[in-house]
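Shown here is one chain on its own, the form predicted on its own, set out as structure tokens.
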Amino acid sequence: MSEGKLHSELLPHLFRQEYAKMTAVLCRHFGLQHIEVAEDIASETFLKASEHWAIHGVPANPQGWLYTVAKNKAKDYFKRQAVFESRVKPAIQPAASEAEIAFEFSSQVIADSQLAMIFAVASPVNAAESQICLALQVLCGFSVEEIANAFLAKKETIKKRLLRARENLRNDNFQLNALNEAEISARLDTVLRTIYLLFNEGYFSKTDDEVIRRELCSEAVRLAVVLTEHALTNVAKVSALLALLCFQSSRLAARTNSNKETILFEEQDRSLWDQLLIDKGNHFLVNACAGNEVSKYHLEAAIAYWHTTPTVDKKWEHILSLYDQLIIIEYSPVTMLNRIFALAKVRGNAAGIAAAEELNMEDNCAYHELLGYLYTSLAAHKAIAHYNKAIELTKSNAEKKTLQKAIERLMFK
């Protein structure tokens, strides 16, 4: 691989992986109310990398290079900016000397800072949806468009929500200190939902013309692992969520073909499934079931478990039963459509169609995609009509290509 190509492919990957870590550590020094300063320094670090690496090549230790530059930029900021004397310095501690402002980017500091940052962004000064929006932007590097897709909302709505959330955090003057058990308990559900949405955007991506965005899935798994490594956050529903993410991640390589088109579950090459991730999913699911708690993540992990097991009697009956329980805990259109898919596996496509048409989700792409699939063996012309409607509704070019292929198969049968 050429140096230029290595640089162009490596830097976006490092940005997704390291930007949030860098920002979290910097925020421990600047205070969360000055998060924009930390973000600016992190952004400038990657800009310098883009310019320097293009000319001089990628350094032997890219991550170390980035953190050294970030450290130096932070120190320069404290030396040169008047805002340090008037606003930041008093917020850190009275009369802090330059020697006391020591930046460290060790693995432990990064892990601790990230954990504190995750829960700081999940501050109750903001509404739950605003907390998640801000976390997706700050912790995960989501664009406004990606957040809008995750919430099925307009970009302008998300922009306003993010501006208000940032202002509330500044006014709250929250510091990234050690968290206590009460704070963690109050904020954990929001943190878990953020990680869940991050993974879903990677697994069912509607942006960047990609059906799957592996870097988002990996980031979600990484954040969930961070939670399991801390005594106060290593609880049952965290293990359940991580089990779910492992099971789902195990099938990533089999979900698309070389043309980035989706491969249906029944048609996937199971030799491509990652058995190591399935084993990890089993491990975390066992941990999650140690107590009496049953969360949505427990049920979804159990559903994912059944998907990764070899074909057994009543497999889909088990999955359908789990979806019935999941709907009681948390109703959503996606859950309903997934339940109908399982229902069709148990009682036949006609029963699935009847249940789906009762929902009447005419503006939902997944609704028409499901009906297209269910009508395929019963009425090809209706399947084609629903697939065409799904093409109209989706924003993803990759998904449009997959749906068009399904139509062509029906037309040339």
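Positions refer to the first chain, counted from 1. Throughout, rigid core stands for the largest set of C-alpha atoms superposing within 1.5 Å between the two forms. As the structure is a computational prediction, the values presented were derived from the model and not from experiment. What changes on going to the form predicted together with its partner chain:
Once the cores line up, the CA of L139 ends up 2 angstroms or more apart between these two forms. Core-superposed comparison between these two forms: the Cα of A356 travels less than 2 Å. Residue displacement note: T335 has its CA displaced by under 2 Å between these two forms (rigid core superposed).
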The other form holds:
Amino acid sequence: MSEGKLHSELLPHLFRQEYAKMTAVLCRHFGLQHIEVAEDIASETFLKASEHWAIHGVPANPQGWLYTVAKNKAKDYFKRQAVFESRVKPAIQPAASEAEIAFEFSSQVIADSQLAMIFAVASPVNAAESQICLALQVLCGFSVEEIANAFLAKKETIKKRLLRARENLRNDNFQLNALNEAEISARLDTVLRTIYLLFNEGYFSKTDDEVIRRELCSEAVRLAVVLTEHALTNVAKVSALLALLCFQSSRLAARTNSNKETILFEEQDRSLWDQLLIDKGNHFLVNACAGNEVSKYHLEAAIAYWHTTPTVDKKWEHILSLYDQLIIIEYSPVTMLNRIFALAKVRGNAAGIAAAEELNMEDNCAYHELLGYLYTSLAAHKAIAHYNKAIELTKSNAEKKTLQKAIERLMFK
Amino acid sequence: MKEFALIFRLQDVADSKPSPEQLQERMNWLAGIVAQNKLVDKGNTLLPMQGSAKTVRPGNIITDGPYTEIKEFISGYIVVRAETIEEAVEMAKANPIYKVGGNIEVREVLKRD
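The form predicted together with its partner chain is what I need now, so please give it after the form predicted on its own.
In what comes next, the whole complex appears, and the chain from above leads the way.
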């Protein structure tokens, strides 16, 4: 393999896959307070790999090679620490001995560590958006620059946000090596919300960069899979969330055209939907059906199920009934508007308009978009007025274009 | 709402080991019921093979398999929620089991307490 190929293909791929796992395993040993040490060792390991492999070629078992190097670097670190501890502050406390760092990188240890790290990151001490940044950096191995691109934010802003979040994390006193059921049930909802938001960040991304969007979505799926694969977290609502993410992902390719404009659901080319992901979604949706638990993820997954199913009888009745349940569990303006869309499908646009206008969300872009859509067949001038209002309110250029197109269609009808 | 057991019957033991495609088809059918919030219990598959199935009769008579005089055997069951038995029958109609000559018995569950 040429050096060019090594740097452009194999390493970034391995880096993403292994860096976060390695950091998690090391961190579990050092404690969350020393997350920087763990990250340094993981970074140094990958640096060494890039140098060594460029000269000597890629070893037969790259993963094994990486972990052996990381282990040795960890040992060196502890030796240096021991020297420092014994010379500078003798007899205060015994430094970590060789025995203590005889850790394994077995698949079980990696899985446990990764799980613990997911729960550490989803700490209530940080706000949701900080948790997502942190998740991208610590769990997914994204650079500050990549995160800044994803959020369309300045690098400095993200850097500051991460610094604060990490400081909170260090002081959180969360024990990575003793993840127990009580802690899991206390934090699971936060974990799921972080993964959900991470996915949405990709799905409804502010950035036009298709690659970043896809990566955010697939990372969210990957983290949800980690949860379903672990006995402690393989519970109904986790399966429900994963089913939702699979269904949504199945339509990723069909959602934008070559000009990066959003394609409305009804105009999507269904042959671009990924049947494999739909099948996976069905599998997890069935798995999520256990006991009487119906979480918001159950309902959203069920709604997404109907959106991925070819038109069948009573499809919109099912969707409307699911939204009726969803607004009881979690009220949000978006859910209300989506419910009205379903309502209009069942009872007609006039009924939808009446329900929407009751909400009176003048400052909400999606509100005007919905009314524009509902008025289209009833009163073109009102539809255009609402679409114009939506264009004023949206910040996304892609959306502006889509709305502009809708207006043009109305004018030349 | 009432609950109904859907009891699956097959004729050929070989069909109780479905192909991945058949499994997926069944899963997709089941997902449609879950998405209506009408699956009460995803039930179980019952193995008909020798060593997995015996029938105990009066007088300590034990025979292999689930078979009586008819060839059919129960391959599994699920429980669904429905307003009426007609609605439960509609759900059963869409199952892929008929392609392999199977059938589904729909039975209302008597709910105690």
